[in-house]
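We begin with a single chain expressed as structure tokens, specifically the form predicted on its own.
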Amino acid sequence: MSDQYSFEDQGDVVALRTAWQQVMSRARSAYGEVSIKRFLGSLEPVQFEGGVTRFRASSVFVAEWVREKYGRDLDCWMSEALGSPVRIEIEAEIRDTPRVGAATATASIRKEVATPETPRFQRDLRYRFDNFIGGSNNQLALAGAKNVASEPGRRFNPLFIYGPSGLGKTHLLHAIANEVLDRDPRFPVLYINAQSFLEQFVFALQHGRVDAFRRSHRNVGMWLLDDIQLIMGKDKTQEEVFHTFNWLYQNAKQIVLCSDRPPRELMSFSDRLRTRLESGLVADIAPPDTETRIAILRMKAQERQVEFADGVDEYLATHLAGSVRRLEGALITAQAEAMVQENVITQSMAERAVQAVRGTVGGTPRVDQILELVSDFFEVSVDELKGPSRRAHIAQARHIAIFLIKQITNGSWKQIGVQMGHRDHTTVLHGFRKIHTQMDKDRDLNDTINKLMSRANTL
């Protein structure tokens, strides 16, 4: 805005020029400069009249950006500058034909970001919100993801899902995107994984490319993170994805994270990050009841064409708790099996196809076999590990084999205190913490630990 007044102007422009003036003073000291230099400061005063003062924004975003999380301070701040009650209205400088509703706000949020160097998302159209079955095992996510997908950057921002492996998670994420796309093609939408960004990041910094990669990650509207657990420890990318998600969140564009524990869980991310992720909606995904899991694999035989004898399809849910990658593999196995004999699976084909998947070599080790893994590594019993004796060797395996615990099944503290001879949750709690710590400062026990991670993995 410039402070130089022709002679054409009126005197209730002076006046409203010179009013916003003291407004803009008093927002600078109220908001910062970032919130001024992106948004109040882009504001052009237009029109005094009536009690009404008129303001031109560059775009229906940065309108119904101002009014929403200014509106009311800048009315009051105005009605005092002026001397007497007013009221602001913010008109966007429409370049094109806009559309109605919430897809005004999603043309202008492409028109403003979208540029060459934003990556094209590869659409997945298995993953949909018409085929992802709701419980009361993902029911706040599941609502969390339709808001968000609805109205981008508006309602739960950020948007924080968390919960085992299997159950949802990337499904859900796919489906915004879907959903959001289905609406309006050219709406730039970023899905990565968190190693796959880890390893961009790494990349553009070996290559001076790290502009570039910034670019990319923050030229779009809707930024979708899967599995930001997989950066624990790794502090550059850390600070990469605070200072992206604080650029994206100022600058109102949707933020989805997924993860396969909580916020506060995340031991090795920073307070402030931490922070960040618990300021919006923090949603977890429960393994399904067994009528969610007949539920699941009805839908799933539907799209694969198959069909259940009768009591098939519960013998299933029954049989296989947990993951709905699970169920699927079941199905699949059974599947093939009843291709000969016109695709309808029996109880025997079911019963075959569970046992062959839970005598699969990489699913998720059972607690006691974890205990039998850190006896025999470290040579104390797991009746010891399980003991109150605080021997220092004893105490330390014991810790070590909690780390493991935790990490491998992502079971609660309360669960992990009982399976570990009834202690108190902020017992092991404790012990995580602390091997956690160690970890950091002792490369030797770094590579114990992970030496074991990989044998529990082939357990």
The other form holds:
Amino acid sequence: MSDQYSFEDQGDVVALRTAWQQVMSRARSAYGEVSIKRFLGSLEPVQFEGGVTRFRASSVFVAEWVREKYGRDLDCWMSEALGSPVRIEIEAEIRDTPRVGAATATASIRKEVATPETPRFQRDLRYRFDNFIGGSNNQLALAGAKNVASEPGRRFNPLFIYGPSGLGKTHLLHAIANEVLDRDPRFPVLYINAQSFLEQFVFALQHGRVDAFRRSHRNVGMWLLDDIQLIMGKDKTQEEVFHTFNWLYQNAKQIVLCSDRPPRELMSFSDRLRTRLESGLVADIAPPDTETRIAILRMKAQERQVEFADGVDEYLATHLAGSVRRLEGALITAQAEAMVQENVITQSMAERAVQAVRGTVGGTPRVDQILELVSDFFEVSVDELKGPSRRAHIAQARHIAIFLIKQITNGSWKQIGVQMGHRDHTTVLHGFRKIHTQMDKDRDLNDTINKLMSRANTL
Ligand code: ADP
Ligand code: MG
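Let's see the other form, the form predicted together with ligand ADP, since the form predicted on its own is already up.
So here's everything in the complex, that chain up top.
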């Protein structure tokens, strides 16, 4: 390394240290002197390479605390101060390795300020393979994810995982990233949610930075794109995903995608993109059965250091089917009560938690919310939507409501029939199919559905 030591390197160290001083002064006004003294002030900038600025903290605790509490702001401020997107990595000092002295650090800093933008991605260490419970509901997805993590770009490329909200898709994406990075911390992994991809892309378009944007998504060894359904109806972004996909695929980089529905149901996606998406392993995740739910609950309780009174875990698991997120929501609600009583969740606490969670249905909009959305949009009352009227505009709004409810809640036809004013399940199915086929031909309808779908996602 020392033979690469040059005058320019010196300039970068100065840049890094100057940038850090600016960041510290912003942090001082944002967080106050105490945080600076205890945490940020003890960080030592050691390296600036490949769009990553590395810092050393005095302990694991400080490193984790800073990462969790200040990570996002620091990334952002540091990027602004250096004039190019960078990510901050904080390592704790490990006793038996010699401390990297200033001179060594200086020498290893190469000129990076002008290099292509490197994607920023915050690892989420909560989600790992060892705390993901496998069951018959997610067997294929889990096997695929593990394979991809151990042999990126080899067997299952792309890997496409789909299933309703709250069943562990994002967990698996992070587990893949974490395993790869545990093995090789320098492996260029990028996790991104499709909504953020869209926002970054729009920003790049507006600021004439499309080339840099593209580089940042192609300069990776593994590309994890979450919630791809969020770009339905966004033609330009889909086009960009298509090109990114092709580039990565041709260069044997691993691609993993998640969605709440299978590729063929990604309405408004071009056929060529859909074909690409389903060209590797397509694996679904279904809601877990009761045994798996109990196992998940027990593990989450252990992680959160809370216990169940006899039979209470079974009670929770049998009373909250569907989304694991809801189950976790109930656990958290119950734990809040249990904290004041020896950290044991009793039957009555569990009952109250089930009630509370059922009232909100964590993450998924309720049917009545979807109906209200449709009612507002088409100016047709909820009663009319559920009622018998066959007037064309009411029937059309009703079919669209059915379509959205199915897509969003994934309820059974029978259940949706009941929710739609006690209709027969075949009538409901017919309404769904009608919209489904019309969407292929009718661009306006397609846009309308996408608009409603994205509004529903923010409910
Ligand atoms: P999705 O992305 O499918 O909407 P998430 O990955 O966000 O769902 O999962 C929601 C919550 O449920 C997370 O806290 C996750 O850890 C948990 N979870 C889901 N499935 C499992 C599982 N099989 N084992 C352990 N935790 C799970
Ligand atoms: Mg998710």
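If you superpose the two forms and keep the largest set of C-alpha atoms that fall within 1.5 Å, you have the rigid core. Numbering follows the first chain given and starts at 1. As the structure is a prediction and not an experimental result, all values here were calculated from the model.
- Once both forms are fitted on their rigid core, the CA atom of S136 lies less than 2 Å apart between the two forms.
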